[in-house]
Structures are given as structure tokens and as C-alpha cells.
Amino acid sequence: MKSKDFLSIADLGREDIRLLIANAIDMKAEGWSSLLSNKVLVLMFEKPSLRTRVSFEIAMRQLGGHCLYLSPDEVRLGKRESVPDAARVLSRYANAIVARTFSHQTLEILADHADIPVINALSDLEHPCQALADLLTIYENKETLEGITLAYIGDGNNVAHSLMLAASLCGMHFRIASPRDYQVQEQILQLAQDFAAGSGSEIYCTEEPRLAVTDADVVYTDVWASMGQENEADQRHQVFTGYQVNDELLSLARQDAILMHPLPAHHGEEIAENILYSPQSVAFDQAENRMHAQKALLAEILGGLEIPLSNLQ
């Protein structure tokens, strides 16, 4: 890895990916470990969650590791305790940090001042550890990246952001249909066609998901509005419409294109009622891959573990 962080799938190489998804499937398949005994990680929350919060403490546990939940309430970041103070305190006690905050800034002044390496467990800009749980889910899917078309449609938040980074770096190519003033940061798009342009990925904006989403391999969707958009909910439930993924867009699809949403999801928003529930639907695997993806995250930042690269693509 580029740094002792990951704060941005950014953080990662072409082979760094690789090697987690090829790490990830070997650890799917042995199990509990005790790789990261004696190693103790620090959950340190803005938000709440479901997925992130178990999918880490479970990994941690299955690696043979100790968890630590810190609750928005406990630390009260910035407020009850300086980030700085925080992140120097926690040095002196953890291996590692795992932070969910609301903005990408927080987590940049963590790893400023903390001497152990602090994860991007999703802010506002990114959510990487997303990111590799979903490229592990396609390549289990479609035994390779290179050359998937993936269409995300919805909002261009953190996921879309994360997403496209990692597709991106993996030579995939990657269509985004979002509405006029909801899309892709700008910094974020010129990075991915840097990545783009040597990876031999195709990179297409619009506002048309019909378009993003023809002959696609994956189709990806998102909440409309995230945590911290509860004000913006009805306004951007009226110009998300027409957004929605349902039988009629998935239909232009390939015929074996998978539907994948990183939940939690709002059925009959921007997923039609039950269609989640599809054969084409790997949410639910999406959900427990982050288990694995975070499992070799770990392994590599704290363990130093290197597998040899298998058969991956």
C-alpha cells in the first residue's frame, strides 16, 4: 500500500487490489485464524451502522484480534475531544483505527496525528472498504474485472465515488447516470480518467440511465439520500424520480447482468419493491463479502500478510 492509511481506494494499486480480492477468497474459504492475536482495533463512530460495525468486529475476531466500539456519544469528536487528541490517545492503546465519520476531513487530521494506521470506514467523500467488498463480489461473480461494464445510477456520492476510483484502477469500465447537479465530484472524476488512462478503462457520464445501464454486466444503485441528508429527503426524492431501478431499466441489462446495492435500501425508492430479492440480486452477498474484503484489509495492515496471487484475473 502507497501509505500506513487507507483513506481512499486511491490509497491502492492496480496489484494492491489484486492481491486483497485473491487474500479475501483464501481467507473466505479457511475461516477463523489467529493471524492478529494480540493485535487490538479501535471503532471509533460518527454514524451508526450495521454492516460496518459487525463486518469488522467479526473480521477482527476471526483473525484471532481484539475489537474496540467507540459510540458517537463517547467521543463526540472535535466537540468533547480534539481529533488530534484522539487520534495521539488511541496511539498509545491500539493497533489500528477504524473511523465512520461525516466528513473526509476528520478522518485526514486522524491520520495526521495517530501513529497507528487509521481506515476509512465511510465519510463523505469516500467508503473504500464498500469498494473492495463490491469488486470482490463482481470478480466472484464474472472470474474477472477487467472488461466489466458496470453502471451505478443514482446519486454521486461516496460509494459512486469509491467505485469509480476502484473500476477505474481495475480496468473496468464504468457508466454513471445521475441528475444535473448530483453527480461525481469533479476531483474525483479527473483521478479516475488519470487511472483510466492506464488501465484501459472507459469512463461515461449522464443523465440517462437507460443509457449507462445497455448491455451492462453489473447494475448498481444507491439510497437517494444518505445519513446526514434527512433535511434533503423529500427534495431529492422528486428529482430522483425516473432513477429508480426496476424490472423495465434492468431488462436493457445483459442477460446475466447482477444487481448489486450496498444497503440499506429504500424498497420502492430507488429499488423497485422486491427486485432486490431477485436471482440477479448479490446484495446480500455484497453485505457479507465486506466481512472478507475487511479480513484481508486487516491481515495486510496489520499482519503483513502476503498470498501468492492464485488464479485471479
Ligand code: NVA
The other form holds:
Amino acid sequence: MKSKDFLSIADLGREDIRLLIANAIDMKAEGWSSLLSNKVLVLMFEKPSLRTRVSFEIAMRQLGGHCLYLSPDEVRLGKRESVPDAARVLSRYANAIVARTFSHQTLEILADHADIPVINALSDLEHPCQALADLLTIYENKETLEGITLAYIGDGNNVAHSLMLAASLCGMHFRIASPRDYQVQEQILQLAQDFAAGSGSEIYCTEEPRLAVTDADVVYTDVWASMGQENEADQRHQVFTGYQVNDELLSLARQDAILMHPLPAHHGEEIAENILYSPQSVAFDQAENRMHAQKALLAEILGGLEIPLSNLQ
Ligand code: CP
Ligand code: NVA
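Please supply the corresponding structure for the form predicted in complex with this ligand (the preceding block corresponds to the form predicted on its own).
Entire complex below, previous chain first.
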């Protein structure tokens, strides 16, 4: 990995990703081990979570390590205690910090002042652990990442940013359809285009969902209002009408296309009622794969596991 921390999916190179997916596949088959038996992970969250918290806690237990969860009210980062001081204190107790923050800058300050690795468990800018599990899920279904076309429909948010960077690193084609004022950030698009130039992936941004989805291998969506944007939900609902992934839109994708969502889902908004339970949906595999992908990540960050347990074909 490029740094001690995992704040962005761009902290990984293409070879790191290949290695993590290979190890995640092996760990998924193997289950429990004692690789991290003397390690402690602190989870410090400013926002709620089901998947991220539970998958990290169980991943750590399955690797023989320990976890400690600090809820938003307990720490009150930047209010009860400064972010640098929290980083310094936790560095005296734990082996790594997994943090979910509102501002991405909070993560950067944490990482700058912590002697131990900091892992991004979602910020306003990125959700790299989700992207890692998504790549694993796509690989399991398509047996390759290179040349696969992913169409993302909806808000150009944290999930979209990490996916766009992940795709461009791995030679996947990435199409995104978002309303004009809700597109991905320019600096992320620029970075993705730089990666794409080296990997052969193509990036296409549009306001028209049908253009993005036509003949895609993967159709992906996420909520229209992310955590922290609840007061914009009504206005966003109006702007995003027409960006719902439903049977009609999905029928434009390849016949063997898979449907992805990071969850939690707002049924009847970004995703039509019941479509998450269709045979094309892999949303619950994605949720499961959070744990396997994070086991591979923790093994690398805390266990120094750099040699692939097996090789991807
Ligand atoms: N997908 C995801 O990160 O879910 P949680 O917010 O429940 O952790
Ligand atoms: N974009 C969503 C993802 C939740 C997993 C959010 O930030 O709330």
C-alpha cells in the first residue's frame, strides 16, 4: 500500500487490489484464523452503521483479534476532544483506527496525528471499504474486472467517488448518470481520468440514465440523500425522480447484468420496490463481502500479509 492509512481507494494500486481480492476469496473459504490474535482495532463512528460496524467487528474476531466500538456520543470528535488529541490517545492503546466521519478532512487530521493506521469507514468524500467489497462481488460474478462496464445511476456521492476511482484503477469502464448539480467532484473525476489513461478504462458522465445503462454489465445505485443530508431529502427526491433503477431501466443493460446497492436502500426511491430481491440483485452478497474484503485488508495492514494466499486467474 502507498501509505500507512486507507483513506481512499486510490491509496491502493492495481496490484494491491488484485492481491486483496485474491486474499479475500481465500479468507472467505477458510473462515477463522489466529492471524491477528494480539491486535486491537478501535472503531470510532460519527454516523450510524449496520454493515460497516458489524462486518469489521466480526472480521476482527474471525482473525483472532479484538474490537472496541466508540459511538458518536461517546467521543464527540472536535467537540469534547480535538481530533489530533484523540488520534494521539488512541495510538497509545490500539493497533489501528477505523473511523466514520462527516468531513473527509477529519480523517486526514486523524491520520496525520496517529502513529497507527487509520481506515476510512465512510466520509463525505469516499467509501473505500465498500468499493473493495464491490470489486470482490463483481469479480465473483464476472470472473474478471478488466473490460467490465459499470453504470452508476444517481448521486455523485462518496460511494460513486470510490467506485469511479476503483474502476479506473482496475481497467473497468465506468459510466455515471447524475442530475446536473449532483455530479461527482471535479478533482475525483480528474484523478480517475489519470488512472484510466494507464489502465485502459473509459469514463463517461451523463445526465441521462438510459445512456449509462445500455449494455452495461453492472448497474449500481445508492441513496439520493446520504447521511448528513437528511434536510435536503425532499428537494433531492424531486430532482432525482427519473433516476430510479427499475425493471424498465434494468432491461436496457446486458441480459446477464447484475444489480448492486451498498445498502441501506430506500425502496421505491432510488430502487424500485422488490427489485433488490430479484435474481439479478447481488446487494446482499455485497453486504457479506464487506467482511471478507475487510479481513484481507486488516490482514495486510495489521498482519503484514503481503504474499497472496493464491493467485487470481
Ligand atoms: N454500506 C454501508 O456502509 O452500510 P452501513 O452504513 O450500515 O455501514
Ligand atoms: N451514500 C451513503 C452510503 C451509505 C452506506 C451515505 O453516505 O449515507
